[in-house]
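Single chain ahead, written as C-alpha cells, the form predicted alone.
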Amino acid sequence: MATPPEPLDEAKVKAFTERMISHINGASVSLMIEIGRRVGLFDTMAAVPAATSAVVAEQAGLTERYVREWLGAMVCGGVVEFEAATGTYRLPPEHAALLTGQTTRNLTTTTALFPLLTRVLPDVVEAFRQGGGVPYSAFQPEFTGLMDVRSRPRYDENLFGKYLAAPDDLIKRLEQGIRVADIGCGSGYCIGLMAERFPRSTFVGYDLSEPAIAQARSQASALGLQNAHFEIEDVRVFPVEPPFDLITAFDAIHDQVDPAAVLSRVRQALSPGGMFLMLDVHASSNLEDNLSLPHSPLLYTVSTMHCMTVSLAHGGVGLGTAWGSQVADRMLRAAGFSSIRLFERVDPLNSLYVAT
C-alpha cells in the first residue's frame, strides 16, 4: 500500500510562493534593466527632471509606446518613481548612482551578463545530461568586451589604493623597478594602469584569447607604453625564465582548466623572494557559510553558466566561482607557497591572497 502524501504546511507554501514570485519579478526587472542600459534610458532620465513618457522618449530618441511600457516595469520594480497626478516619471539620484556612470556602483553591467548566459542555456542543459561543458569560444566575441567594461571601474578605484597597497613595500618596489607578469590578463587594462604608474618596472600579460591580446597590444601602443608586452599563452606553461618578481592574477584562477598546474607554474616562475597576488571571488568553500552573502545566488548561477562549465568543457576540474578561501589556501600551499595572507573583501566582491 502506498504511503499517503505528507500534508502540506500551507503557511510554508504561502511563504515559498511569495519567494518564487519575488525571484520571477527580479528576473523580469533585470531583463528590463538590460534594455534600459542598451538604449540609454537611465542616462537620459538621470539628466532630466520628472517627465512624461513622451518627453523621456523624445529625449532618448526612442519610440514612446515602448518607453511607456518599459517605464511601467521600472515603476512596479521600484526603480523609477511615478506621480499619477501629473503622469510624470522620475529616476531618483540615489537610484541613478547604481544605474549610470563608469564606477563600481553601476550594477547594470551585471544584468548585461544574463542575455549572454541565456544564449548558452541549451548547451548547459545538455551538459547536465551528458557531462562536459560549454567551451569558452561559445561566449565570444561579447564576453571579452563585457568583462573589460565590468572590470575597468574596479581597477580605477582599487588597484593602487587597495590591491597593490595591501602587501608591505610592494608599491615602493614597483616604483624602483621589478619584473611583473599578469596571467589571464584579458584586454590588458590592469597592466596598462601599472605600466603608466611604474615606468621603471616591466610588465608582460598572458592570455589565451586572441581578440583580448590584440586589444591589449593596441591600447598599449596607443598609450606609448614601452614597458608593457602581451602574449597569447596557455598560463599552465607560460615562460618561467627569466623569473618574475611579482605575478598577478585578477579573477583568473577559479575558471582555469587545471588551476593546480597554473599555481604550480606561478610558483616556478617567481624569483627568490617573489610574490604572487591573487584577487578572486570572496566566498567560503562551504555552502552553509555562503548563505549570508547577499550575492550568493549570483555566484552559483554564473559558475554553472560560465566559470565551471568552461573548465569542464576542456576536461578541467571545474572549480567554480565559489571555490572559496579554504580550497584556495590549500591549493596555494600545495603549489609550494609557504606564506599566504588573506585580505578579505578588498572590494565588495573579492578577496586578495598574497602568497610568497
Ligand SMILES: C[S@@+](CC[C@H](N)C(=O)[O-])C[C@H]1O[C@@H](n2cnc3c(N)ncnc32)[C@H](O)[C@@H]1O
Second form
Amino acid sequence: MATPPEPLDEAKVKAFTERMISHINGASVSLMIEIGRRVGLFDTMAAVPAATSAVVAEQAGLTERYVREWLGAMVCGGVVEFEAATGTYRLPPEHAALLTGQTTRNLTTTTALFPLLTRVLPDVVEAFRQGGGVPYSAFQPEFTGLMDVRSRPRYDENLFGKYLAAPDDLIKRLEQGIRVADIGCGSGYCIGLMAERFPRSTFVGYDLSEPAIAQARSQASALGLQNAHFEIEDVRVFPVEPPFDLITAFDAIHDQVDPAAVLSRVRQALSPGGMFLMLDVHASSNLEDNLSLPHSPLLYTVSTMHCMTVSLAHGGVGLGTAWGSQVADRMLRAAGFSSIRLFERVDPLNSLYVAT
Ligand SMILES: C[S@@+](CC[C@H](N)C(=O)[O-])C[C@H]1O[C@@H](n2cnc3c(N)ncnc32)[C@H](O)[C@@H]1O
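Can you now output the form predicted in complex with the named molecule? The one shown was the form predicted alone.
Below is the entire complex, every chain and molecule, led by the chain shown above.
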C-alpha cells in the first residue's frame, strides 16, 4: 500500500511562495532595466527632475505609451518614485548612481548579460541532456563588447590602487621596466592603461578571440602605444621564451578548457623571481560557504550559462565561476608555485592571488 503523502508545512509553502514571487519579480524588473539601459531612459531620467511620462518620453525621444508602461514596472520594482497627485516620476540620484555612468556601481552592466545568456539557453539545455557545452564563439559578437563595458570601470578604479599595489614593489618594478604578459586579455583595455602608465615596461596581450584582439590592436594604435602588442593565441601554448617578469590573468582562468595546462604554462614562462597575478571571482570551493555572498545565485547562473559551459564545450574540466579559493590554491601549487598570497575581495566580486 502506497504511503500517504506527507502533509505540507503550510508556513513553509507560504514562505517559499513569497521567495518565488520575489525571484519572478526580480527577473521581470531586470528585463525592464535592460530596456531602460538600451533606450537611454535612465540617463534621461537622471538628468531631469520629477516629470510626467509625456515629458520623460519626449526628452528620451520615445513613444509615451511604452514609456508609461515601463515606468509602471519601474515604480512597482522600487526603481523609480511616483507621485500620484502630480502624475510625476522621479529617479532618485541614489538609484541613478547604480543605473548610469561608467563606474563599478552601475549594475546595468550585469543585467545587460541576461539577454545574451537567454540567447544561448536552448544550447545549454541541450548540453544538460547530451553533455558538452556552448563554445565561446556562440557568445559573439556581443561578448567582447559586453565584457569590455563591464571590465573598464573595474580597471579604472582598481588596477593601480589595488591589483598592482597588492604585491610589494610591483609598481616600482613596472616603472623601472619589466616584461609583462596578460593572458585572456579580452579587448586589451587593462594593457592599454598599464602601457601608458609604465612606458619602460613592455606588454603583450594574448587572447583566442579575434574580435577582442582586433579591438585591442585598434585601441593601442589609437593611443600610439609602442610598448604594447596583442596576439591571437591559445594561452595553453603561448610562447615561454623570452621569459616574462610578470604575467597577469584577469577573470580568465576559471573558464579555461584546461586551466591546469594554462597555469603550468604560466609557471614555465616566468623568469626567476617572476610573478603571476591572478584576479578571479571571490568564492569558496564549498557551496555552503557561498550562501552568504549576496550575489551567489548570479555566480552559479553565469557559470552554468557561460563560464562552465565554454569549458565543457571543448571537453574541458568546467571549473565554473565559483571554483573558489581552495581549488585555486591547490591548482597553483600543482603548477609549481610555492608561494601564494591571497588578497580576498580586492574588489566586491574578486580576489587576487599573487603566486611566485
Ligand atoms: C571573462 S573574459 C576576461 C577578459 C579580460 N581579461 C577582462 O578582464 O575583461 C575571458 C577571456 O579569456 C579568453 N580565453 C578563454 N580561453 C582562452 C584560451 N585558451 N586562450 C586565450 N584566451 C582565452 C576569452 O576569449 C575571453 O576574452
